[in-house]
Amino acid sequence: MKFLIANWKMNLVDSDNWLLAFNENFDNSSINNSLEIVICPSFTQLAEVAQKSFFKNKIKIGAQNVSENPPGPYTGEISTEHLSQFGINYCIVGHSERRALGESNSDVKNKVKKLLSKKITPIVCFGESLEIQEKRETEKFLLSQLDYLLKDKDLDINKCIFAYEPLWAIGKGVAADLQTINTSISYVKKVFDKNNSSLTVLYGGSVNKDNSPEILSADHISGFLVGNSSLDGKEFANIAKNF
């Protein structure tokens, strides 16, 4: 299974125009069981996007974040119960932009557990900073992000999707080079294999229609988590055509 996931972040996207541009540039009849396309709009657009028939039938809907708490006195938060009401299939957790606001590895694990309890697939982001890479501590850092999940025997990690996003490539317009991607993902795969776990991993970080074919050729890559390029329906369609 291949995945193409759009993270619209905190952007207001005209979903009608986006859908028109996407359909004009991609033969949606070719969307089949081999490619899962997921759109993760902002919370204010979740209901709107989820109600469109095309998204219901051809594209899955995901959220960008969720609370680790149950419904209750948590002002401004969204629970897994809320997401279930909208028929949400996926949810991003542990994005670097959330971690920068203080989200810990423990928080990520708790969110993953809540999502799995509602049969929502977590998209778990992980990745190192430029400083970590320059210190040649990438493997140690990636392991520290994933260990919280791998060591929890009550968590079925095989039901998660992982997204490798080196922080220094996010939103910069230049994706990580193929050697870096291969080295990092190959290491993570060895860690998962050692724990008798399967690994579905995506790449995220300045993905576009031009560099996506080369990145897809990397070992063990099952698709993309796309930020800026997902805001344009035409550009996103052109990435989809490269699968």
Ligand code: PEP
Second form
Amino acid sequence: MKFLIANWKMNLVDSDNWLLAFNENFDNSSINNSLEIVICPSFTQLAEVAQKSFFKNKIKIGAQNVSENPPGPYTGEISTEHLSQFGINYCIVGHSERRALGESNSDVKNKVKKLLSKKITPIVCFGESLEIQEKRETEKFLLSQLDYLLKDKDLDINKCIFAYEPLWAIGKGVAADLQTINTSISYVKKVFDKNNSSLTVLYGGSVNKDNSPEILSADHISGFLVGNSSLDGKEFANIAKNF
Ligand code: PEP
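Next, give the form predicted in complex with this ligand, keeping in mind that what was shown is the form predicted alone.
Now the full complex is given, and it begins with the chain already shown.
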């Protein structure tokens, strides 16, 4: 199964126009069991987008964040129980933009556990900064981010989707080179395979319609997490056509 996931971030997207553009440029019948398309809008748009019939039938909906706590006195937070009410299927966790706001590896693990308990698939982001890459410490760093999940015996990592997102390629307009993507994803696969797991690993970072065919040829890659290029229904449809 391949995945194409849109992260609309904190952007105002007109979902009617988006859908129109997507439909005009993508043959819906090609969405089959081998490709899962997921849209992650902002919290205020989750209900609206989840209720649109096309989204319901053909496209799955994801959240961009969730609280690790149960419903209760957590002002401004959204629980997994809230997401379940809307039939949300996926949730991004550990995005670098949230880690920059203080989300720790331990928070990521707690969120993943909470999501799995509600049968919502976590999309776990990981990736190194430019500084770490320049110091040639990428593998050590990736391991430190993922080890948290690996070491928890109660957590089934095969029920998660992972997204390798080098920070230096996010929102920059230039994706990571194929060799870096291959090396990092192969490394993560190798480490996890020691535990007899077969992971779903996506790539994210400046994916667009032009570079997506080449990146899709990377070893072991199962699809994309897309930010900027997912804001336009036509551009996103053109990426989908490359699967
Ligand atoms: C992201 O933020 O998850 C992302 C991949 O963004 P972009 O595609 O804009 O680099």
